[in-house]
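Just the one chain here, laid out as structure tokens, in the form predicted alone.
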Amino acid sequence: MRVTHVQLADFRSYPEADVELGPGVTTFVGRNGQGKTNLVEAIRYLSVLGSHRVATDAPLIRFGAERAVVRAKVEKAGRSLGLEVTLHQGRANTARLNRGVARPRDLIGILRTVLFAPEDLSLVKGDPSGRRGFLDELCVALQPALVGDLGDYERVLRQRTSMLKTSRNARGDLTMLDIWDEKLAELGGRIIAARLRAVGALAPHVAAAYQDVAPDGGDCAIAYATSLAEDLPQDAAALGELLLARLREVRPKELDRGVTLAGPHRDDLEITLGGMPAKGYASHGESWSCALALRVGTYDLLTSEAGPDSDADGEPVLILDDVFAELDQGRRAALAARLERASQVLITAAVAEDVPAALAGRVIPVTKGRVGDE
């Protein structure tokens, strides 16, 4: 799988851009603020319908414009596919697939990417929401249909939490709350089951990647952390029953506080280093190694899922966004050695010398929103 062509209109700093991409390594080089990250952010957007830099789409639309367009051609399994998303100010985004009208979510799963960025340090040092987002992104890459359950869960969660707040002072008929409980538990059970499968599949890849990136750093392990039970079933229906029972148990506290206290939105990905929680115990360098292990492990897992006997959608495109400037020489070399044989790698760097020699390839300058010789 690889991206062969990218076109932008009014995306971030670009009134327009048109870039041809080849296999192997492509490095976009330029000083900070020139637009390098905006390019790879656009490609990433077509993969996950979101940005790794901002929580909403509004900042992605160039100041003063009414909409932004991201368009790309993707080559996979011998076919060329056209993906397009239009981001609108104040209304829902629209999409096209091979020039036909589509829902944006229909594009999920077509282009698979794995992104490394300075923000990844928050996967280890930050709050649980970032780790939940990482897990859900992986689950959708492995099972694209899950994006519907995730969206429905967020909608039901908002409705249920709103009802809890309005019922705080009127403990009358809670029949509707019972209905929301059942729906939340059904969706939550499916999401937790998908996360458990993803963590189980990812864990050995993370452990192996950490040993490569930090061979003297001990053992890195991941596990799914939830308040439902210590020994969790793997079946979605059984997990839904556990969640429903938990919701009934904590309802009095929920009515007092006006928040939903149980469900996948409260869970976490536990990262340990040498048996100790990485958050709070790991040094800065160890934290970087853990974050790299999560991303390299994800790449390895998705690549293994895309083997010759698999129905998966192909080796993911690697995006390394200004990550080498954050790493010492040893971690740079270890990361490059793991990724140098990838089918397509897109790198951004302030100076070409930051990129290890093992990842030498095509270099495209980016200056004041101009890409190459545009």
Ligand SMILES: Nc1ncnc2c1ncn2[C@@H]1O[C@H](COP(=O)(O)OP(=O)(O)OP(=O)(O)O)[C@@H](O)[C@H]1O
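Residue numbers count along the first chain shown, from 1. Superpose the two forms; the largest set of C-alphas matching within 1.5 Å is the rigid core. Here the structure is a predicted model, which means the values were calculated and not measured. What changes on going to the form predicted in complex with this ligand:
- Relative to the superposed rigid core, Ala358 undergoes a CA displacement of at least 2 Å between these two forms.
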Second form
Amino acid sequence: MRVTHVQLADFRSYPEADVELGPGVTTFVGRNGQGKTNLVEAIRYLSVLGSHRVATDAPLIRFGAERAVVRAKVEKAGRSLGLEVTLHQGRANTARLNRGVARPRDLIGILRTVLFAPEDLSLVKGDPSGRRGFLDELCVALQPALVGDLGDYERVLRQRTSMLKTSRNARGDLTMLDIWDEKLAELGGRIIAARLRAVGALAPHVAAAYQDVAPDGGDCAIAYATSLAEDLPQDAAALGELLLARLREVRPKELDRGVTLAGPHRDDLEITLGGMPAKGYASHGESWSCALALRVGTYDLLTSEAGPDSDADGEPVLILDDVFAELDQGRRAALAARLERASQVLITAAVAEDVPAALAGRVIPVTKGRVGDE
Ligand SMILES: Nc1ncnc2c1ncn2[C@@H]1O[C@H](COP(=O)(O)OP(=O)(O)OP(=O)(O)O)[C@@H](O)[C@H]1O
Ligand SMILES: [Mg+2]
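The form predicted alone done, now the form predicted in complex with this ligand:
Whole complex next, starting from this chain.
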């Protein structure tokens, strides 16, 4: 799959932009702050409806503008698809698919991307929320319908938590809370089941990618971490039952503290290196290699899962934002093999020499929000 054309209006620093993209590797080069990351961020936005740099959409709209538009043509399994999202200041986004009105979430899963950026170091070193986000994004890539469950779960969690707070004060009827428990447990069971499947599928790819990235570095393993049970069932309904039982158990504590204490929003992705937790133990370079292995592993999984001659054409667009300067020879070599085979790779670099000429492909200058030489 690949993106053949991108158009932006009032996205980040771009009043407008119109860029044709070829197959293979394209490298955007320009000094700091010229708009390289903004461009790949826009492309990525169409695939996950989110940014790798900010948690809210407001900074994506050009400062002072009312709305931002990102439009792209995607070639997938021999078809050309038109994707468009408009981000509105202060109200919900709108979308179009092949010129027809669509819900933004309908776009998710059409364009697949895997992005690796310096921010990914926080996957290893940062809070569990970043790793849950990573997992959920993978789950959605593997099973786009899950995006509905994830949104519903967030909503039910918010409502249940606010009810815990009011019940604590009122000390009254708790039957409503029982109803929220059931909803939360059902959705939570489905989300945990999807995450377990995703981690199971990803683990061997991450282990292999880490071997590639750091051949003398020991084994990198990932596992799903939850306090629900030692031996987890794999089935969504059974996981939901387990979660419901746990919610009943912890309710007195929850009423006391006004927080929901069990569910996928409390879980984590455990990353170990040579049997020790990567977080807190791994060196800076090892953490960086782990982060790279998570992304390369994801790329390999999504590519293999689509199958070499499947119609799904799931091979994602690989985006490498500003990472070459940080990569040593060994890590570059591990990436190089993927770059050669990938149907499309988008690279950004402040200094052209950071990207080995053999890997850089077509080089496009970016200067003050102008893409190309025009
Ligand atoms: N919402 C916005 N409105 C206007 N300008 C913005 C907005 N968000 C970011 N910018 C500007 O975009 C520029 C950053 O662009 P970008 O992150 O793409 O740089 P870059 O070329 O990737 O640089 P680097 O090499 O440092 O990573 C900054 O100058 C910033 O002020
Ligand atoms: Mg950048």
